[in-house]
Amino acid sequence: MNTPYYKPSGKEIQVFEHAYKNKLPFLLKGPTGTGKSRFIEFMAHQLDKKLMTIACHEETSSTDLIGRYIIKGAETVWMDGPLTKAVKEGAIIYLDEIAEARPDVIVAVHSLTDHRRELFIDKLGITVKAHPNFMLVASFNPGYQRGFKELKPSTRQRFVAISFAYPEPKIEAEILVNETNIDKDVAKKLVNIATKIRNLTELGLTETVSTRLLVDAAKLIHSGLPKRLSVHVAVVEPLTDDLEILTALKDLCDLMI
């Protein structure tokens, strides 16, 4: 398997490797489409260990993760879910916005996250300790939770923890370039747009221009799409539904690219 593309923007990968080393719960805080679930990807493909990613959403309960009985012919039996098969098998696993699984989830992994590194199974009536070479990884992002979506600092405390924010515009152009192959120049076009719309505060956007955002408008305009165009259902529609907003967006769009 090729490496996956990751360009660093601090000393993420040095702090990754030590708190495996140290069999350390890491915690990646951060907006969407900052470069997270890529990193880990990254950092399991240079660890050499096999990775398990969790998208948690408001239903993720904890029997998704640890594990159900099923009917199979006459008999009923156990399932090992993703969370127990890490533990027993020594991956890494990333429960990806963590805060929006529901509560039981956390009340789960709280046994992993401290000096016991076990798992409790309920149903089972047993306690799994975790394989060495486990690490629970998870991710969320604090500028979109709110209230209860929100990790409690209990919770938090209990990982090391990451922020991971939009990279400088150099390295923006730099990875749109190596995603899709795109020219330098309409690279550095998209990220001074992207910028410009993240200073744009007065929206009052839930979420801004993420690298992701940027990547796909690219790809679109490398594979023949007009460069407006692109921007356009790449990078604006999914920001908002407010039409004040979206034609003002485009407007400005249209005359940096």
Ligand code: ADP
Second form
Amino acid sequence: MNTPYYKPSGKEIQVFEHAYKNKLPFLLKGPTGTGKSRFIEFMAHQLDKKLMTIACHEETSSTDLIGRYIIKGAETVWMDGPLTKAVKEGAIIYLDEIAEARPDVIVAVHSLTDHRRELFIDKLGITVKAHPNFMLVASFNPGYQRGFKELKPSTRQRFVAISFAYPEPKIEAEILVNETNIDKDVAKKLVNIATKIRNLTELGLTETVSTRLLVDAAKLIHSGLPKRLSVHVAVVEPLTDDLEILTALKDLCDLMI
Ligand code: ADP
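Other form of same protein, the form predicted together with adenosine-5'-diphosphate, not the form predicted on its own:
Now the full complex is given, and it begins with the chain already shown.
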């Protein structure tokens, strides 16, 4: 597999390498679409480690991660879940949006995040010592607005943490060009639009324009969809359903591209 493309914004690569060397769990904080998943894919590739990603949601339970008995013909057999597999094989497990998961997930990973580095499988009544190469990585969206799930301080303090934010304009334009082969000038215009909308805090958007949305717009433009329409559907529409704000944002973008 080719190295995934990742453009660093700071010292995150160095920090991750040292966290890995010291077997410290790692927490990526930041809004959606800021390159957290891409960063982990890149790091796993750099370190030549297998990566298992779990997109956590409100139904994700410790059973989903640890494993369960399943019925096979006349027998019931135990199936390791992805966390147990990663612990045994020495893979990197990435629990994306860990705060969304059920509270028993946090309880289950506790003993993996301290000096014990072990997983208790309650259904089997056994404890599994983590392979020396095992690493736990989680992401969390702190949410600048209310309504997002919080991560308890006692949990957060078990991780080395790094913040992800929207990249500097120059870096973000470079990402767009690299990801989509779009023209440099158009990339700059897209980044200007994003910067403008990100600064419109008075709109009270729950989440603002992410790099992911810009990449989507750039892809549509590169494949031949008119620029303004691409920005409307890839950048503006996903942000809000409020008709007045939609119209205002579309007008603003039309002036900028
Ligand atoms: P997150 O996990 O934070 O929600 P992703 O890693 O899925 O975000 O990023 C969304 C998209 O944005 C990626 O697929 C990639 O195209 C682009 N992207 C964002 N940041 C970077 C970066 N620093 N380097 C390369 N691509 C990036």
